[in-house]
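So this first bit is one chain, no partners, the form predicted on its own, shown in structure tokens.
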Amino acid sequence: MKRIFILDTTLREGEQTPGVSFTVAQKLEIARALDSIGIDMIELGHPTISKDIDEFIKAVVKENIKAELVVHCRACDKDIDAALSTGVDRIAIFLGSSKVHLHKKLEMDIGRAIELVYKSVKRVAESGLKVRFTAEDATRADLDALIEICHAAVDAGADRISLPDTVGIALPDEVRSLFRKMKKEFGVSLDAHCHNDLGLAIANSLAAFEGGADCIHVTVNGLGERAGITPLCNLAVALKILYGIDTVDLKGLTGLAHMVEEFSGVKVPMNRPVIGENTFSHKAGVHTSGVLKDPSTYEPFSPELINRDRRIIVDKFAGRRAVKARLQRLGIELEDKDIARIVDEIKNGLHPSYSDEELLSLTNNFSGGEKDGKEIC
């Protein structure tokens, strides 16, 4: 089975989320947690952005981190100087590759871009560090121009090329085709960095993998510029379930997601796939009945895979099997006629959803508070 590497950029791209600013201590804790689940590469940030980012990068280098540590910088001497001073394993140099980036943002032609990329990559390569070149906005670039720029990087010593879908506008078939062409053209490793502006980040990351990418960039909880990028939890589980590929320790994902949620202040939506609160919650009677008989009827994978629990929601949609299962989980066995009375009351009421305490209270009302001579609650 093909090997796929995971680069987590929560500490770089993730901190670019509007409203998010991690402390140095929080970043160190996140880096340790990422390393503990087996992330292959951790992107630490851009050392010239601020003093605290530079402080963090130099601090984490002193940690016993097994993952490859990467810093990000522009193709200019000032940034390269700062990156070289950090002591990391790899420097990732980026430059726009599309016409809109080259002409409108950078105000340079393709010839100047090629010259700049070659010079910058060569300088880092000659220092002895590994180099990744990121062709920003690759999915909107002219293919011939993109190939020219990337050849300059590879000729100068880059061993990885990153092809970002910078504004999240590519279709999966386009991404798959681009990576196949670039894989055929180059003998180096290819990275995919997919933004989620149209909700296609996961689909495009998997398409890139199918096209030849051997590294996918992610953030915890999908943090990042605008709508963020590929979420770590979703990608790692998708690779396991759909392709049978092991990447990280899946049981560590839930705790990591909660940590980053707390540190970032960005709440995970309840309906977020894989990690959202509702992912393993079942409400409709037909669904709960099926899940209680065989979880695979309405679950694509077991919650235990990522250290989570299944929830059976009890409200007006609930059937007898759901109520009975919830009560059994609470250690209560009732006769079918009592279960039926409780279900009727739930369906006739206006209560949106019953917590364990509320369900126990309702059960006491209908059973007189006792069963087999013992108090239920």
Second form
Amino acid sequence: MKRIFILDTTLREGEQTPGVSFTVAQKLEIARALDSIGIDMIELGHPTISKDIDEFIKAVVKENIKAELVVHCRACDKDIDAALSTGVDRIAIFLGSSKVHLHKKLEMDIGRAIELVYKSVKRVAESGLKVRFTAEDATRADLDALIEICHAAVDAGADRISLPDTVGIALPDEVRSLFRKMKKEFGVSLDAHCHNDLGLAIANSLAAFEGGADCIHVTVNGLGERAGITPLCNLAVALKILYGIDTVDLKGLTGLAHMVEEFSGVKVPMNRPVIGENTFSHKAGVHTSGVLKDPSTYEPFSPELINRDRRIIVDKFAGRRAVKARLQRLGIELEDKDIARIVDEIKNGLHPSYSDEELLSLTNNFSGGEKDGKEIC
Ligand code: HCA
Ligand code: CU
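Structure of the form predicted together with 3-hydroxy-3-carboxy-adipic acid (HCA), please, following the form predicted on its own?
Whole complex next, starting from this chain.
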């Protein structure tokens, strides 16, 4: 079976989310948690950005982390010096590759970019560390220029090339085809890093994988610049469900997502695939009835896969089966006629959704206020 690596960049790209700043202690906890679920590579940040980032990187390399530790840096001596002093396994050097990045942002031509990439990558390679080169904005670059820049990196010693969709603008077919072409051209490993500006990060990551990418970049909860990048939970589950590919320990994903939600202060929306509160909730009578007979009627995969529970919502949409199942979970067995009365009562009201306590209290009203569910029967 095809092997695919996952690089988590919650600690680098994720901290670029507006409003997010992790403490060193939080970052160490996230790094340990990522390692414990079997992430292959952890991208740690740029040591020149701030003292605490440098401090964190120097601290995490002393931990017993199995994942490859990667520092991200610009193609300049100041960044490379700082990166080399950290003791990580790999340095990822990035430089714009599209015309708009080269001409407008960096104000240089392709010749100068090639020189810089060659010189910077060679410096790191000669130090004995592994080097990845990131051709920033690769999906908007002219293909010949992109190939030329990447050749300079590979000739200088890079064993990995990242081809990011920096502004999340590419279509899955374009990404698949770009990776196919680059795979034919280069013998090195290729990374995909897909931004989610148009909601295509997951689709593009899977397309990159189909096109020959060896490694996909993710962040926990999809954190990152603007709309963020491919979310770890979604990617790992999609690879398992759609391709049968094992990556990380899926049962560890829910805890990790909650940890990063707390540390980042960025709430996971309730309808977020895989990890959102509603992912395994069923509401309409037709749905709950189907799910209670066979969960696969309305669930593409079981909540147990990621250590979660199914929820049966009880409100005006609920049918007898849903109410019966919810009461059974609370240890209450009622006759069908009593269930029918409760359902009628629920349907006559406008209560948005019954919690267990509210359902119990409604049930008790119907049965003269008795507290113990078993006595109701
Ligand atoms: C950045 C740009 C980057 C780099 C991705 C990579 C992008 O924030 O520095 O190194 O693979 O999206 O192009 O995140
Ligand atoms: Cu990015």
